[in-house]
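First comes one chain, alone, set out as structure tokens in the form predicted on its own.
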Amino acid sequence: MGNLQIEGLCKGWDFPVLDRLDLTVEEGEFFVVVGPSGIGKTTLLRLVAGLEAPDAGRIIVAGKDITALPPYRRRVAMTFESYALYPHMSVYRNIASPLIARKTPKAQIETRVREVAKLLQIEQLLERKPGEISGGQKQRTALGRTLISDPEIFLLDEPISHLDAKIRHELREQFHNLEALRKVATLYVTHDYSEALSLGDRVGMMGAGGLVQIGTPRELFEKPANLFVARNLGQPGMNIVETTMARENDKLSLHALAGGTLQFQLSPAQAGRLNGKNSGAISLGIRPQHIRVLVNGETARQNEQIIDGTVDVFEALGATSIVIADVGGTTLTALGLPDETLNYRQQIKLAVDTHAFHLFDSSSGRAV
């Protein structure tokens, strides 16, 4: 097959959406584009599919420039967020429609449809119409129509975002195991960070104008390049505390600008990342999993700083719990143990892993 290359892609209307976007997705790679709604993720897929015309740039598949080709001449298969099934056709004919359009022999169509239906566990639905099946079954049908196409590029536009949690989990497992997706380049769009981290060989965070960071799921989660990536990747989201630097007795510390008493002392290595600055504004990032609620007389571990807080919100989620606490005028979110129970306005102690800090320049938003 081949890979997907995007060079200097631009698209805008009354405002810019994509600005000189560059991306290469290798053959067999599952590349996930994640970002908030309205940022341009679907526009990118529509440009690759030929449903929109770019203002500038090139789209290359398997070494061939397809930028000017109409959709029907591109070997690209797209699953739409809204299913886009033919309501008057059976599930069988919806899945078979790409092969019917190519005038594929009936025997071959029958074989391929049955194979795909078995893979997606919808064999018993082939004679039904879309109005007679559930949302999850409709999404499987739409995915089956995409898989049967034997394309050079798969484009998947939030294909499981509207489904219930159980079906989403099942389909995510299938995305991991579908051999068809590993034979070509796949571009998958979602606003759900957990999907992105679970599915992607690589992940691209979409921001204003294009992809603001590309890397493995672990790289984006553990080393966000800027505040935008830090805020939009993770659930619960990263705590961002606006601070100012202060040097005391040759040690650099960060004081929360929200007032109160919250401050953190930086290690020599962290202080060195600030290029010798002694003052200025820094955005301090702390992921909730790096803040522990101390219970039953627990003490701090190595590299942890103990701070006092008051519970504002407590959510028991079964496998874990979420604690939102007021700490000296600053709100921090922490992850708790599944068997913890905390009450509103309860006084607690939090242990913060100071070696897990993320530091960002407050003016530019870039990681330092």
Second form
Amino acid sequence: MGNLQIEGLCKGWDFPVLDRLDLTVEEGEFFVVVGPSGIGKTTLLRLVAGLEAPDAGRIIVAGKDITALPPYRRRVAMTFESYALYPHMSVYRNIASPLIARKTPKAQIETRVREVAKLLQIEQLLERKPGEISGGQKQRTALGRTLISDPEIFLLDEPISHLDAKIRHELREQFHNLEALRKVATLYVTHDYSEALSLGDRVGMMGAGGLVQIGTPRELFEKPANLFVARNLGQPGMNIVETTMARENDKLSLHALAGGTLQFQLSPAQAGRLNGKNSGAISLGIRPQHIRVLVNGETARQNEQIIDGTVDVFEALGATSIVIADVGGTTLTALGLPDETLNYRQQIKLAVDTHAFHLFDSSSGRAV
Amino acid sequence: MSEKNYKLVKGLLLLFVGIWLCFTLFPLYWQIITAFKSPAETNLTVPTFWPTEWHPENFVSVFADPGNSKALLDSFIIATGNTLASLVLGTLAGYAFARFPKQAGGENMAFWILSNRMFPPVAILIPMFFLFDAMPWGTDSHLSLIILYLVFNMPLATWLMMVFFRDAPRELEEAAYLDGFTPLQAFWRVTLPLVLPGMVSVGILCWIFAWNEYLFANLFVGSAVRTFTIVIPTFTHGSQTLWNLQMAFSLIAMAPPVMLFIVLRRYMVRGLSLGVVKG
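Please give the corresponding structure for the form predicted together with its partner chain, as opposed to the form predicted on its own shown earlier.
Following is the full complex, with the preceding chain placed first.
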């Protein structure tokens, strides 16, 4: 057992995919890599697994450099996005495969397979072939094959992304409770931000070339380091309003570039952060949950700014609703209550929590 | 399509199949009835379409000459030996082309191997004869034909196995590596079982080619080894042909490939890789 250290890892084909990536995952830590499709998350896992050779950099497990070892000499267990179950073997043989490879005595294999199958609730399927079980059961089988092998590192590649919502939730709960995963370093890859926030001890957001921000789920969600992280975490996504800064009577305000009269007053603290650059473009980020739809003559609370808008789209989603409103040429998405049905083109008032603003430098994308 | 049109199309289709069946099955029917006729009945000016007397003993008297049964055995040894060699070489080469195309010489190399199957065999008949004559096993031996038929069967086996290996998901092999299996173990335990149905089909094609081959056998072998294909013409002596025995012997020679096909038919149905990946 031990931690996983990745130092200066580079990998590219016609273009660089990973560029000098550094990462340490501690023993017992559940680290989630989240990012859009095709950004290189799977490549990172395949490099750690030894299925790809890095162009440069080192991979160190428990102090031992394993960069040059072939996959079958590494103590790494991995689930594949496609499950990669052996179609000609029963579920039992699939799960037992890592133990068979290590020439474990038969009786011991039997006990371990039964244990793992019981844990994953697939005991009754052991004699079936992968072609005869459902997607969720295949996923559990693939997970069983991974869990049985007592590795130093777990690599999980989108393990639940292709399942339907109910089973996905069930398995997500299981990930929280699987003891085996909490004892060694685990690298979990997903494109689903809610999985990342739910499961990760720490989360790394991957962008072009490598990890853009690393931190606890709360840190990433509440203090995104740049526009990329802000855009990719959260559903519905953060509203980004392109603005330009204006100064009137020592007060800073942001004017929306889309035209119209939309402008936001900044608090002294926020203005202080912007003082370094007195003119310039600012991308203003507002999470939908920080915009309230005012109904029945409600008034603003403290720190809230009221703006007028018209409804473009209203979606009732059971527990919440999503309101997409046009505010003087700018589109804002707000979370509302499901029971206040709004009509297309209805005039509404939105209350924006000015304390929850995220400010980004438009040219660099960095948070200020 | 309307009900009426549908019936019309179906009727036409049946008619076409019926004509086709007559065309293909008539020679077989003629072969079967001739095999049961007496020598005199086979040579009537007005042929009979059904034997007036049945002579099943034709099938026994064919083997009065022990050379005939040995010919079947020789053919069997050559066809089976060649099939095994084609499968071993073709599987390994096909795997290399599918998984390591660059190192194996690329698409051009693979196509060149396939192209070996395309030239007219007769073009290499004479050169091959002299080449094999200079070899320690000579021309008149089992080994000579086993090796010679590789010229035709190995390209076919290589190409088809390459296609099957390309279809076999690479991730399964990778999963096996991560389980702790070496590349050779992974090939044996995971990849090979996946392409087994394909391998059986390739094996049948190779075996039937080697079993039926006449041109090269006629020139290469003849005394120590004789394949059944060069025995069949020997039922003609001078101007007289023992049609009934020739047909009986041909029928017996047809049995092994037909049986092989029936027994292995279910392996030829691909479908083992269904359900491998998500679905």
